[in-house]
Amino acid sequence: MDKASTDDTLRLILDTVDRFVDQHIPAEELRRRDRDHAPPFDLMPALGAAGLLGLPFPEAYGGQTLPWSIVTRVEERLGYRASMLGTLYDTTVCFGGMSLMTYGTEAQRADLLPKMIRGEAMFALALTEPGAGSDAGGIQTRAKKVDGGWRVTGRKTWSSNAKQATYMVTPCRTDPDATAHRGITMMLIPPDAEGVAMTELQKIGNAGLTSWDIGLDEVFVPDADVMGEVNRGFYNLMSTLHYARAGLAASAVGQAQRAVDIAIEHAQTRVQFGQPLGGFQAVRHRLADMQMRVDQARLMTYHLADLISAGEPCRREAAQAKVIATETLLDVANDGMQILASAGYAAESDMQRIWRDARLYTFGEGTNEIQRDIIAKELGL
């Protein structure tokens, strides 16, 4: 595709996404839902029939082969005028359908690509257990070989959205003997399995997420349910996080780019000791240096998308662009509820909501710690 043609199918694509949110999550609803607790899954058909859901996959599964550079434009539009449904697009395509296309069968993909494309399926990533966050290989799941299947017994926990997908991506242990990264396996577990036993965990922002602590206890998962090469499992999942990590990435720009326009228009309107507040130096240069950064931030990303679009090595590149975006969107909603001062803190206020989620995305998705240590490596350290 040229750059022209680029372009119109991006202008194409974004007009949807706009009139998507307006239609069916403006700002009041978006408010709403997250005032009431009350996650987009409703709306996932609807974006499934606007076509959003299938931009990076082949035509054959019902997908539209765009690049990846349009699908983190689509993703840092979400993250500014509708950041719940954008954080439920991220976790579906990312999660689910990047994960199928990179190493689930073609039986997998045949089946589970074209329902999540249509919105009909959804898919979380149940990574996290108690002894093993962002240290994966200390993953203690174990999954034991029986006639046509597994045996799974374990506990996951603060799995996004487990409980509403249709199935669960789940690193276990297959070999027992096995220590660190080796004798891992992705499996794919739906929630309401026999055995299968949820918590929903309570949290102060993010209310485009449920999260929840999940038992495991002897679940079978038929051998059709397994993803890629067994005991190869830790790989396959590093092989998609790239994918994930610019997703959250775009998002964060896009939140973040939200948080800058609230302040500005309330230092262009808040009137102290006779002037706008955006008359005060003080003012005008941390909003200047607020911009700088979600600039900064988005031509990482941009950067990062046109690596993964060209199919080029980007494992220093995703870590960089999750940490450098996650960072400037808390910066930026810390520095955006001192201007705004009550009228930020006010329970109705848009800013209050992008501060109280933006806490979670410097741990969240692998910690920005960690992200620091993979530039290192790949820095030669």
Ligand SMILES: Cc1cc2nc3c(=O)[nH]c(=O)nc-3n(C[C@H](O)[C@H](O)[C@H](O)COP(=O)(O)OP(=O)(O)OC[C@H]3O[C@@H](n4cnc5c(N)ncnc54)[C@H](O)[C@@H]3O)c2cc1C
Contents of the next structure:
Amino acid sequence: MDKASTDDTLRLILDTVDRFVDQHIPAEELRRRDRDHAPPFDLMPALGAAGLLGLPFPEAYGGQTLPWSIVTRVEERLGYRASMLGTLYDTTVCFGGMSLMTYGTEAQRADLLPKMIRGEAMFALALTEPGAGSDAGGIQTRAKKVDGGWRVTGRKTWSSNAKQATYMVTPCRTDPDATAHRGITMMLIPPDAEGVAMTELQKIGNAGLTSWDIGLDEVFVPDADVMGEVNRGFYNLMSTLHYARAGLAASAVGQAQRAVDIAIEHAQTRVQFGQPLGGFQAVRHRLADMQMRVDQARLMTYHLADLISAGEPCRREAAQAKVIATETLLDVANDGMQILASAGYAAESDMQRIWRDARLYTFGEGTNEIQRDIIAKELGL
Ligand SMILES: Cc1cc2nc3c(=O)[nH]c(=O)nc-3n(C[C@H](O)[C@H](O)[C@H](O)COP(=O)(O)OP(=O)(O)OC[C@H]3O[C@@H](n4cnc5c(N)ncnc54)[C@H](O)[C@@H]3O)c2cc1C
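Can you switch from the form predicted alone and show the form predicted in complex with the named molecule instead?
The next block holds the full complex; its first chain is the one shown before.
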């Protein structure tokens, strides 16, 4: 696709996103859903009908084969205007869809991708365990080979949207003698399978997703629901994480820009000592720093998207964009709270929601300490 047609396509798609948000989840509805803990699962079929869930996937499955740079811009716009929809978009398209594309079997792709693109199928990642957070290679959930499939026993925790998902993409230890990252296999487990017990976890932000602790007791997984090669699951998972990191970074950039814009508007309208807050150098400079940081994070995120679109290696750039975008979001949301002061602390303020949600991103989807380890490793250290 040449640059002019990419730009035209992008404009049309971003207009579609704006129309979708205006119609289904405008600012007041976003606030209501946050207050009522009502994630927008019900909007997924409409998002599919608007053509927004198939952007990077081949036409054969109902997609549009568009470059990743466009997916990134959609994530950013959703982050800016309806962040909880952006989070769901990330787990569905960037994680679930791209995992199927990259290491799912053709039968799994043919069955699940068209449903996902229509907004009728969602995916959750059930990786984290009580004893394995950052140390993802330390998972203990065990799958034993039986006739026609596997029996899975163990416990997963903090899996987002697991109960609402069509399948939980579940890494299991299939070779008990292999250590760390070896001997792990990805399995597709429906949340209503016999032997699955779910307990909902309560949290302080990100009301747009649900969180689950999951008991797995001798759950039967047919061979057809093994995703990717047996014992290579960890490497498969790692080979697709840059998509989800790119999605998360773009959503964080959108949310960060929203925080800056809310703070600018407040600085222009709130008068103290006879002048708008934006006339005080301490506030002006703080806002200038906030915008510079968001622009820096945006450029790194767009650079990552270009590498993904070009099929270039991007392990370091994905970790870098994730760190910079999420730390920028956390910092500008904190600065935004300072500029709004009591107005930001009020329950109806959008700034407090951004600030609460932001706290997750520096440790969710791989902590920023682990991202720094990845960057250092890529630097040969
Ligand atoms: C709202 C929410 C949604 C989530 N969604 C999902 C999901 O959908 N699927 C899923 O599988 N998981 C999910 N998680 C889990 C999330 O990925 C983990 O919280 C994260 O991986 C960190 O694990 P932990 O919380 O056990 O922290 P720990 O691993 O215990 O880490 C605690 C601290 O120690 C630091 N640390 C640990 N090891 C090192 C090291 N080697 N060097 C330096 N510092 C280190 C960490 O960086 C962190 O700061 C979610 C969590 C939350 C809160």
